[in-house]
Structure formats: C-alpha cells, structure tokens
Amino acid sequence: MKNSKKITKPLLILSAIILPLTLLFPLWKIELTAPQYPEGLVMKIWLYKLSGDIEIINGLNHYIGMGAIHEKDFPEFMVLPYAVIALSIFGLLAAFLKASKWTHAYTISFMIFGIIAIADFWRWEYAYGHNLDPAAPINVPGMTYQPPLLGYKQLLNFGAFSIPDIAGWLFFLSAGLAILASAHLIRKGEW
C-alpha cells in the first residue's frame, strides 16, 4: 500500500488542484461560420455563464424558428461551481486517506459526473435544435438544427463546429489523472 500511495497520492492530489481551474476559463465552445460570417461567430460556455457572441446567434437563430439562449435558462450554472468544489475536495480527501476505496470512489464519482454533465449537454443540444417555432419565417420540412456536441455539422449555410475549451480540456486531464490512480491500485490488486 505504501509503494501505491507514492504514485496514487501525487496524481490524486493534481487532479484534485486542477479542477479549481475550470472554474477561471470556459468549458466548451460552438464556433458558427457561414458567408455572411467569415470571421465567424463563437458561444462560450463556462461552469456559470456564457459569453461570445449570443446576441447575433440569437438574431440569427429566430428566423429558423430556435429558441433564444439565455443564461436564466440553465440552472446548472448555479450548481456546477459547487460540485466542482466538492469534488475538488473529495480528491484531496481521497489522496490523504489510506485506504484505496476512497481513490476509487474519487474517481468513479468524476466518471458518474462526466457522464450527466455531457448527457445534460446533450438534451440541451436536442431540445434547443428540435423544438422549433413553425411560424419562423424560414421553416424546412424536416429539418433540425441540433448543433454537434463534438466535431462538425453542416445546419443550412452555417457550419457549427463543437469542442472543448481550456476548461474542457483542463477536466480531461483531472479525469485522466483520477483514472491513472485507480488503474495503479487495481494493478497492484488493491481494491
């Protein structure tokens, strides 16, 4: 358990540091190009607001029949910030106890927390693609403008492209270090 600990503990310790961090950059962006937008237009999404160019996606987005995004819309933003806090915290428990089923539940807690964060992201994406105004002044048969929740989709004459930003990587990497933990213990055979 000793010799475990000595690799465990450091790795737990930074990913635990890290995911403060998430918290001073954004999480994900959309980037919209188009002809009429050559320089292109960005949405940011943080762990609390959104910022970049929302104002003309929504001017945009009303003629198609979308919804507006507004920040009021996602109660999530009151509540992320918290649970990145506390899992922060859960890491740093989870390095400093001894026993390893504290590494483990650190890490399936971040997998479990992924997971709703992204499905969350995705009922989002479908609701605010899918639900559209049909007295819109543009209105396609059958069309839908969900944007992609990772990589490139065509929607009409814009193309969306979806990715993680500094934070979204900045969670990978805590994630990533979270998992090389409890991979180390299993390997050792300590559940």
The other form holds:
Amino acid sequence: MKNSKKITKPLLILSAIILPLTLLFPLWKIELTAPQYPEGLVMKIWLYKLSGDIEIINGLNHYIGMGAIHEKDFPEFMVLPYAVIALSIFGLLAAFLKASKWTHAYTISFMIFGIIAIADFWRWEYAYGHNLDPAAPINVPGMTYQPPLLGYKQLLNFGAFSIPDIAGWLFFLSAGLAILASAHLIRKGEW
Amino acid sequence: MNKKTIGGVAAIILGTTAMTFYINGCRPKTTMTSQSGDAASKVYVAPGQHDEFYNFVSGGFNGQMSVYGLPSGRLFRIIPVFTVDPTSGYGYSEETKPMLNTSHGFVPWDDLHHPTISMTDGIQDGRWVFGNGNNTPRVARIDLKTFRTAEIIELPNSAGNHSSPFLTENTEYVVAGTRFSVPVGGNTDVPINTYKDNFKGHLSFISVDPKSGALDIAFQLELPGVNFDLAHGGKGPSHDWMFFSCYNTEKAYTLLEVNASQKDKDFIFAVNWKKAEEMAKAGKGVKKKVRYAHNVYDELTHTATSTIKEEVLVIEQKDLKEVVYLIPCPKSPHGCDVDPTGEYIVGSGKLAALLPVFSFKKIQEAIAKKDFEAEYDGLSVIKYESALHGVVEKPGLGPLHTEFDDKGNAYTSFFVSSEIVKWRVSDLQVIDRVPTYYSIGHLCVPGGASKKPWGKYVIAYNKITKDRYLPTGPELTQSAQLYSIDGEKMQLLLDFPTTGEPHYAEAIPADLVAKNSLKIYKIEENNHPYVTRGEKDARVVREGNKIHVYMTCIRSHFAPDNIEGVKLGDEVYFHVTNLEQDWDIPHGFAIKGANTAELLIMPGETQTLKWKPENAGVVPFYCTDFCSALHQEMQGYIRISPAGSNVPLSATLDNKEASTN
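Please supply the corresponding structure for the form predicted in complex with the partner chain (the preceding block corresponds to the form predicted on its own).
Full assembly next; the chain just shown is listed first.
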C-alpha cells in the first residue's frame, strides 16, 4: 500500500493542480470559415464565459432563425468554476488520504463530471440547432443546423470546426493522470 | 515514480498532442487562389494595344457608370449620369443642370445599378447604354458616340427603379419596374398599414425612338403591390414577352427581411408587352395626372432642356388579365434571365436551394390550356410544374443572376456560397464551379444577356474584397474578377478594383463601339445660343445685372483674358467655347473661389459657368486641362468693382478691345 501511494500521490497532486489552471484558458472552440470570411470566425467557450466573434456569429445565425447566443443564458457558467475547484480539492484530498477508495472516487467523479459536461455541451448545440424559427428568411433543409461536438462539419456555406482549446486539453491531461493513478492501484489489487 | 508511470504520463501527453494534430488534420484546407502561370499573359494588353471589349460597369451608390477595358481591367472613364461631377462641370454648368432636374427639383445623385447596351434584333449594337436611377426613379440613355448622358426620364407612380433598364429584343422599349410599391393617385397620405389596399406596383414601358433613341413613357401597367426586382426581355420565340421577378408577394410593409420571406414561392410576372402595346394604341388605358421630368441634351446646342410632363397612360390591373401571367418561383426571386434562344427563363430565388428553369413553350401551352393553380389579385397564376422545364439541383447557396455563353452554358452567381457555377442549359447539369473573392452579386459574359453572347470571359462583380487588396482604412475598394471561359473549366485570370459598388455590367466587342466614337464637336455645327465661333466675336454683354462673357479658348490663351467693369451684385456667365478642332485637346476653365465647379470643354463645345462675385477686387481664372507647352500661361483676370462704381465694361486680349455692349 505504501509503495503504491508513492506513485499515485504525485500523479494525483499533478492532476489536482492542473485543474484550477483550466480557469485561465478557453475550454473549447468552434471555428467557422466561409468564402466571405477567409479570416474565419471563432467562438471560444470558457468555464465561466464566452469569447470571440459572438455578435458576428449571432448576426449570421439570425438569417436561419437560430436563437442568439448570450452568456447569461447559460447557468453552467455560474457553477462550473466552483465544480472544478471542488474537484481539484477532492483530488488533493485523494492524494493525501490513505484509503485507495478516495483515489477511485476522485477518478470516477472526474469522469462523471466530464461526461456530464460533454453531454451538456451537446444538449446546448442540439437546442440551438433544432429550435430554428420557421419564420426566418432562410429555412435550412430539415430545419436543423447543429454544429459538431468534435471535428469538422459543413453547414450551408460555413465550415464549422469544433475542437478542445487549451483548458480542454488540460482537462484531458488531468483526467488522464487520475485514471493512471486508479489504474496503478487496480493493477496492484487495491480496490 | 517508476519507469512505467513516467511512461504512462508521457503517453497521455503524447496522446493529447497527437489528438490535436489528428483533429486539425480533419479540417479542409481553406480555399486557395488557383490561377495558373499563364494567367498574366492572357490579360496583358501591351502598351499602345487596345482591349478586346468595353465593359460598362455600374457605379451603384456613386450614381455613375464606369468604362473598363477587358481583358486588362483598365479603367478608361467614369461617365457622370445621375451624380454631379464638379470635375467636368456636369450638373453645375448652365447647360447640364437641367439633366438632373426631377419632379422633386434638382437631384444631384442617385444609385445606378444596371447598364444595358442597346440591341438590334437581339444583338448588341453599341449605340446606347441605358442606366437606371434606383433612388429617384429615372432611366438614363448614354450615347456611345460621345460617352455622355444624352437623356434622362423620370418615372411617375414609381419609387426605387430597380427592375430596369432592361430591353425588349429590338430596343423597342426599355422597362422600369418599381422596387417599392407606393400609394398613387390623388391622396397618397394613407396609413402605411393600409398597404394591401392602397399600394400599387407599376411597370413602365419607355419607348425608344429607333433612330434618335429619344425616350417616351408609352404606357404603364398598374399591378399588385409587390416589389419588382429584376427583368429581362424575351427573344426569338418569346420576343413579345418581358419577364419581371418580384419579391414580397406577402405585401409586407415592415421587417421585410422576415415578413417578405414567408411564402415558399413568389412570382415571375410574364408580361405580353405586344398585347399591352396594342391596348395602349387602342386607347384602353387611362390617362392619369402625374408629374415627371424629361431631360434631353441637345448635341448641337450643347444644352439640356428639362420638361415637366403631367400625364401618363396607365393600363389598369383589371384589364391585364390576358396580358400578365404569374409564374410561381421559389423564395423571393432576384435574377430573371432569359437564355439566348429565348426559350428558357432562369429564376434565381435568393434563398432557394435549387435553380428553376422555366420553358417559354410550356408557359404558352399552360396559358392556352388555362392550366392555372390560383389567382393573385385577379391575375392568373400558372401551375408551377406546368411552366417548369426543370431545376438545377444543388447548384450552390444564394443564387442571384445568370448570364450565358455562346456554347449553350449558363453561369450563375451565388452570393452566399460566393461562387460562380457553370451549368448546361440543355440538361441542367452542373459542369464547374469557381470561388469568387468575395460575395459576388452580378456577373457578366460579353453579350451574355443577348441573343448572341460573345463568350470568352465571365466577370464577377463582388461586394466584399477584405484581404484582396492593400487596406485603405475601414472603407475598402470594390472589385471585379475576370475568369476565362474558353475551356470546360473556368479559370481565374485577374482581379481589378472598381469605382463605386458594381452591380450589373455589360461588355461588348470594342469594334462595335470604338468606330463610332466622336473625336471633336464641329465648331460650325455648334448652335449654342452663346457660342463664340472665333476670337473676333469674343465680347462681354451686359443685360441688367447679368454679364455674359463670350469667351473662347485655344492653345494657349482665353479671349478675352482681361475683363473689367463688373460690379458687385452682377452675375457673370462665362460662356466658354473651345475653338480647337483637334482630337484630345480639351481646355478647362476655373475661377478662384467658385463655389460650384470648374468646366472641362471639349473641342468645338461651349459650356457656361455662372459665377456670382462676392468681393471687389481682381480674381484670376485659368485652364485646368494641361493643353500645351504653355498651358501654365493660359490664364486671365476679371476685375470686380463696388456696386456704384463707374468702371466701364471692357473685355480685352493683349490690350486690344473686344466688343462690349
């Protein structure tokens, strides 16, 4: 047990320390390109705000009747920073507490957090992409215009490219470290 | 940490990085300009060589028309049409002021959209080019002998002349469809929300005299309160017909962006103008009291006259049931273009996902069989499927306009997807597509709207240039792009900036125009009431407080060049005649402090600048057009004395008296 802790402790500390750093960078970005936007447009999603060309994107979206995107419409922005801090504290606790179940609890809650976050992101994309105003000047075929969760998708004249940003990658890194810690314990038969 | 753990951490970092690259790899490369190495040689017109085509390009909000050469994209001239030009004195000289007169008085600007070259039997003849005033509804005729605006006619019962100045096949008529429907008749002070009851859209048919080009509103058609957008004339079998696209069949009067985009289909109005003409001749129209200006420039007196006319013949909607038929066309059609055979009509629904092509033959059959799907304000709506030849599937996004080449192909501009798409008229198959930089509006193939397209190039007229040129602050240049259409694939050859915002443009083989280009005005034919045919006739005449200076200019002096005896309170009219009879020797006339303009006077021409002196003293004038080695010496003085002074009126050159009265 002691031996395992030697390995998992630094992993968990590193994982927990990385987490607050995600507040300093955007989490995800959706890049848009179109013939008349050779320089591209971008929307960056942070844990607590949006940045980028939101107003220009809203201006374009109104043609197809997509609702305008406003920060205040996302209650997640109020909660997420605290959730991440809490997760980070949890990670530190797991690093210093002896029982290996803490490590597993940390890893599992991290994964649940991640799954919920991604599902929530998809849900918002779905909501914006499927509630198009039928009275809009342009009726999109099928009345859906949902941006991709990850990767590239052509939407009318816009190419939309969705990809994690720095904070997103930091999350993967942090989660990876937590998983590694749990995996190590499991291999040693420490459930 | 053991090696394995370090390995694990490294794997995670590597994996994360690899993911980034992998996902980035999924995205397509941005559109790159792909012109091949020989593009430059295809647009290079060597110094001293001439271009192959003239390109008459609308200036949009600058109210003017510009003349470019193709394939070089070189700008030759900007022809003042609806907008004053202080450089030449257009709209400022006494002779040209009446050109811009309207029922609203002097309107010194407009918004010119659609240059259209006159045709004989459906083929460009290069005699005139017409332009529309989209704001204060007007149509102008520019004479291609002189490249000057020869005539402007205002349109009553109209507001915003967008659907204009398209021609019937033999230039019998130039049409003008109102973009705004408006209340007409006696009381037009009505609530805006009574739009459906009180607002009407009118189509004007302006006859063109086959010899002189003189314009006259032959008749107007009173139609429902829609917004007419564009039009094109039939040709060959469809000779007797004119096709007008429209939007806002919803009859919205607010937030049209949404409210005029509700119906799945609007209409193309198919108008049998021959039948309307017969009705007008048979007296079936109603003479309505209106006010509009008709301005004509006389080339011999070098002077325009403006006449206010007070009557127009209107054929009422109730009488048009067998003249006008409506063809349903998806989503607020913009362009309405007829192919060279006259059989196919392409309707470009700005928001449509496909491009419908209608068949004239089928339209005729549907009319004969009364194959109608509905009535709209008492007009028959032909069944969509019955009029349809077929559709171009998935052509692009935001179709706007179509032109044709000489090989049976059509070229359609797509604003939203910013591209030109080439498709075959016979089987409606897409053959090629090229990006435009950026947001193309109109496009032009030389002769591409006529019965005989000359082919060779397609030119894109773009709304946005962004990064294509050196930046010039927030306001950037507008531009055109030239593509070769000789091969199966279109090939981008050249970007060239344009003045103003280009809307439509037409191009014509240079030899059809160049051979008629006037070199000088003959002085012996100059019938200007204030002409001075030689220096011996130069003089100053006082008529009350009006001083008429009969002035000549020839390299390198004015006659007279010293004028005295003008008093404060006088109005001075400089009637300047250019005595030169040699090609390309204009003179300028500019006087210090003139709060109007200068003049540019062509050889053999007379132009008048009215000037009201404001202070006593000596005021210089000089020639602004570099005319000769001693151009700088071409100058003079006018002395202004106080109101009560007794300085005698005199006009001299080299201290020799010219005659004074």
